[in-house]
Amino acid sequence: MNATVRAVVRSALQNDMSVVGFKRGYNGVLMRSSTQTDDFQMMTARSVSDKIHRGGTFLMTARCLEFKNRDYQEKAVSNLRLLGVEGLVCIGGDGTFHGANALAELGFPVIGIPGTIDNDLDYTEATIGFDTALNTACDCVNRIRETSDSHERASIITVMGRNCGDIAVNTALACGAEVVIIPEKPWTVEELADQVRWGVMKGKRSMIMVFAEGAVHSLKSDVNAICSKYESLSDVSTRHLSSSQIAMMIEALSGHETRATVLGYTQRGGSPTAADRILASRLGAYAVHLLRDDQAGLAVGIRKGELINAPIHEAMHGRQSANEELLNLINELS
């Protein structure tokens, strides 16, 4: 988010227009805080120096509940219009881009850019952040498979992705994972032990499973009737089904000593990747061209390496579908 704001400041400024950063989303849009500053500030060149190679986001974000009231949404746009703003890019994800929409929908000319690690917005092709998240995950990865071979043991690694499983995806196939588990697909943890199980049979002494955290909704197993069946597994929680539990499951099914890590928000933070630089500063540019020729209502995105847009009303309901191609290269390569 650092580097698209950078882009979007910079290129504003290149184009004869005067920046304002707002805190904290729309928490700063609405003026919340006791003091102006913890609200936004005028924006300068400077005032994104030394920021593109910085993780997170120096002017913060919160969620805003209370922005699903038309009448704060109302208050938004008094408060821009007060200030004399004339345009406002939104940088986020499903949440940013549905108050966005409000905002357009208000007659207030938006432009929305998709950051969010989760690549679930189905008219670009890439997200904001996605790509650092996958290294991130891939890293973590690595050095589990380690451990996992020295111990001869199966490792299941959740990653983040909400309802999407584009991260557990790519990142199994970068890493050479054995299985990967998401949402968009129906499971069974007897699948699971079943590959582990011919895994061990065949002479591996690791075994990888990449977990999407959303993916325990699309999960087909009876889990009652498995844990009756084991006295090892009569902690296991039904209503709360969490990745420890399924190896817990998995190990019981397969006889073979299994164990989960979640890797949570280390796939967050850190420096972006150059490719998570450039396409913020592509997008964040382009952002701020489309406001300076009156276009607005829209979000931008990328498709084969060129810019794209498209209404922000179409682009926030669009979810990602899970790639077959990748799926299918994931259980041959295996």
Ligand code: F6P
Contents of the next structure:
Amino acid sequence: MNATVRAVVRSALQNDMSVVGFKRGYNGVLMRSSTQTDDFQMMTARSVSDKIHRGGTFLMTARCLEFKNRDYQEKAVSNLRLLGVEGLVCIGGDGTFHGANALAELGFPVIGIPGTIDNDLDYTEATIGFDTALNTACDCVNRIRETSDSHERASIITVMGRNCGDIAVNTALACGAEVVIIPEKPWTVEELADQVRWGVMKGKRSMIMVFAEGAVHSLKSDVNAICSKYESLSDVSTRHLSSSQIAMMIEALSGHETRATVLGYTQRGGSPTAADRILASRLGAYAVHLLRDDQAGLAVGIRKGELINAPIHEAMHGRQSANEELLNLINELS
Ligand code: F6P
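Can you give me the structure for the form predicted in complex with the ligand, which would complement the form predicted on its own we have just seen?
Up next: the whole complex, starting with the chain shown before.
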């Protein structure tokens, strides 16, 4: 995010535009805090000094559920016009893009930049933040592998991604994981237990199962039936199934010690990778060039290494399918 804001600001100033940075996303545009300085700030070249390598976002971020409401969208357009803003660059994932599309429908010039670790937007091959989250997840999995290997355990490691399995699939491939479980594919606890048993028979000292957080929704097992057979599973709650509970079920079914780790927000912080900084710089500047050339209602992205743009109403759709080639490769190499 910081690297993207830096690119937008520096490129806009170079192209003789002035820049306002809104804080906390659409909340800042709606001016929801008690003081204006807490909603937005004028940006100079120095506002974005020493930012390209920093994680998080110095402008802060927040969900703004009310922005789904037309009244709030109209209020945003009127605030922007009052401030003399002529174009808005919105950085974020599908929620941000839905908001940006609403502003475009109301006639306000917007450009969307894909900034989400989830990599779940279909029109672009990469979103800003994904590569950093992936590398962080890989680093964590490597460490967990060492513990699992020493204790001869299986590990289930939950990564983020909302309804998209991209972080999980890429982490699994890069870390040589035995199994990946994603929302795009149905799965059962019984299959996982079989794979753990099979791994033990093949002489594996540790097994890594990378679990995408959204995959709780693609579970096809009858959890109640499994739990009724094992005393150790009497506390498992089928309503809020956690990865620890999945680990307990795998352990009960396979007879092999299994532990769970949830990586959580570790994936959303940290200094961005070079690939993310480069992507952020390219997309940020490209967004400004489009606005400068009077083009709007678009989202910028990347395909085969080239900058692309797409109508924002098309860009806001999430990807539905997983990468079969990578999934097959994980199986083949495990
Ligand atoms: O969209 C990014 C993401 O980190 C998802 O991977 C995750 O499901 C979600 O945000 C977490 O949201 P929150 O910030 O509300 O915890």
